[in-house]
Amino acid sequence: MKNAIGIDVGGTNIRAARVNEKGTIELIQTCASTDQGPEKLVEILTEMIDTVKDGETIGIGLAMPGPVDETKGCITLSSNLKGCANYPFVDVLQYKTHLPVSLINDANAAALAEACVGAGNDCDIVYYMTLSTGIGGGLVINRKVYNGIHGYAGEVGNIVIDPAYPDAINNLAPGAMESHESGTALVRRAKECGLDVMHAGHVFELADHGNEKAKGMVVEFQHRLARLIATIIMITDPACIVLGGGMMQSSSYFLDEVRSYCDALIQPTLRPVDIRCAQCEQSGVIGAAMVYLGELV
């Protein structure tokens, strides 16, 4: 059976898999990343493609974090990985490996994870929305990412929600979604109101018990997620909307309301609103190895 190499780059861990064309991980291995530039990136990349390939591997998939220039095989912008904006990841591992390299953003790799195998497996138009440390996503047209002239298609963390915000976090436009509702900024805001809390799931558990301040935000959470969403729909009319990330574990405490939202901010006929919860544990190196694989599957 064929089968490709999934590999996901963060800031903390670096996963490369073995997949096979029915998306099932057969081989996977884990360490940490790092902040000593490119090339020390390259040559862990190239020991771990070395122990997970095998003779029926026909290509690899690297998901990295930030917007991805395909001609050129660098990603454009590093926010997390030290030095590597602009370097051409692709024809060095390409050289080192002897198989065809693909680099993917990695919201996209889970957003193609989620539309081959996962929760929007039966659909022609999937977009993917992770809501995490930051908001990103991916659109699926038949199993290909539409990446954009750019690089930048389906990244909404930067759509501004709240223009009179006067500050840019993070590469981001003032007000950007990401910079107001994402997990960091949720646990950020939440603190500048003086509620003691470690992660965003503590906002939603606070905001259950009754704590105003934290309902509050909550609700505006929903909100503005909603309004987000809707737009998407408005733009793109998917078949069904998937939600991953680690905000996601707390979705009994916003996913109805938000579902609720989008519907009375959409046209009657796109009603109601088909929001699916992600299905894949591994989407990133599942996602990254789709690239190869999702014709298959």
Second form
There are 2 protein chains.
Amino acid sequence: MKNAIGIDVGGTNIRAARVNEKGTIELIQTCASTDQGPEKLVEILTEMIDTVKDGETIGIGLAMPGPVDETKGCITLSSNLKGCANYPFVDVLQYKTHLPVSLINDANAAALAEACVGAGNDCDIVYYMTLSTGIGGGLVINRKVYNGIHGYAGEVGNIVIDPAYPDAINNLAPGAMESHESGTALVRRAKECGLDVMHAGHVFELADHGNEKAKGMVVEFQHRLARLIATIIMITDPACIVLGGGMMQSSSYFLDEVRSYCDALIQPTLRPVDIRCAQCEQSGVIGAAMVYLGELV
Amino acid sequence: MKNAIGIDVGGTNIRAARVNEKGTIELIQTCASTDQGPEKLVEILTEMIDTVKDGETIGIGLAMPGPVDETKGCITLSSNLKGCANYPFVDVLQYKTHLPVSLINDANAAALAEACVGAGNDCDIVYYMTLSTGIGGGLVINRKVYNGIHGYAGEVGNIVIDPAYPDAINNLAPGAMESHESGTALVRRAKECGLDVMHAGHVFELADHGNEKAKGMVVEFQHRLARLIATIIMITDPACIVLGGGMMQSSSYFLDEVRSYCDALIQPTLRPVDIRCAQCEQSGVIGAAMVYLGELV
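What would the structure be for the form predicted in complex with another copy of the chain, given that what you showed me was the form predicted alone?
Next comes the full complex, and the chain you just saw is listed first.
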């Protein structure tokens, strides 16, 4: 059975896995990441690839944070990986491994994993959104990631969701979704209201226990997420929306409401909206491998 | 030289044209539309096709208003064409003409025309938006229209642009762009403010002459259009945005400001935003023909 190697490069860890045509991980290895620049990173990656590849390996998918330039085979911005912007990872790794190499944005890798072997695997068009410290998305059409011209398709965290809240945070647009409704943003705003919370899940729990400030925040979150999803539907009209990321651990506190508010914003013929919870564990490595296996699984 | 027939079916007129591989109209015919149902419409269309086709015709593209179900070859809603929803136009016309027939949404046809032979013909990914009595859009990827699963991709007029203005109009979402900023909506709102206007162009002219109410409306229009375009960019990351429709006759009153406001909402690496004015006359018939010729021109 053919396989591909999927690699997920994060700021903390690097995971490399051999994934087979069925989407099953046959072998996975985890190493600490590096802040010593791209040459050191390539050294680590080459060793990991040697460990997990075998004679049936047809390609290597490399998932990295940041916008991907597919033509040049590099990421064009790197906030978590020092010095890695514009480094020609694809060319260098192809030269060293003698295998085809593709670069994919990490949110897009998760999207591809869900579309190929996860919650959206029965759908031709899947929109995946991650709700986590940040908010990002990815459109998968017939098991291929839609990247856009500059690799910025899926930057949905930067969509202005409410112009009445114009604070610009982290170089995002004033009023951007991520600035107000990401996990990090919910915690920040809860603390500004005097709430004692450690993570976004606490905000949902406090609301559930009747805290009025938290309840207000949760209702606002539900409406804004519904609005963002409805917006995505009006532009991409997918068969389903898949939601992943850490905030989905609290989905029982918001998902039914989001579905209901979203239905009120889309055309009657599109109701009920099909919003699903992500299913893949290790979606980064599986999605990266699916660049080569997506049409086979 | 190969050619295709492009037909644009509107509520008032029907145009049928023979379009060649260069995107040039060789012959065009215009008839009055009908409200006597789909069989009568098919009768008219068959006659028009007989007039304009020749021995080099490879297919017939039929542009109609409403969401298109590509699998069934029908439109699923028809507000302007009585009784035409769910009628199998593709099957019936293929049977009568012995030529391949495709159905395309009329806004998508205009998008395809601009992407193939108009303002975006040097770009692999084009997002077209029409600003007219309504507001609609179309994404063209490598000279093919992206239709979505249910034919609703491009329904950008239904995107909520400002939740603080929650009036629901025409079955659109409360606060939808089309309800507030289409040509029709601008005229309605101007009249509500006591302004004496006949069409949207008057609102822009009044603002230019210093009318404070009109100036407020125009600034709001500029900001909201910029926000909608930035939203589309964060989801589809096209090479360019092409704007068409009747309101573009007033583009000198808003386009520079829209570009500037949009730049403030997108990532620095994407600036300056590439917003272009539509170029195609007869974009409906040309775009419908491009379903068959798009990869040849």
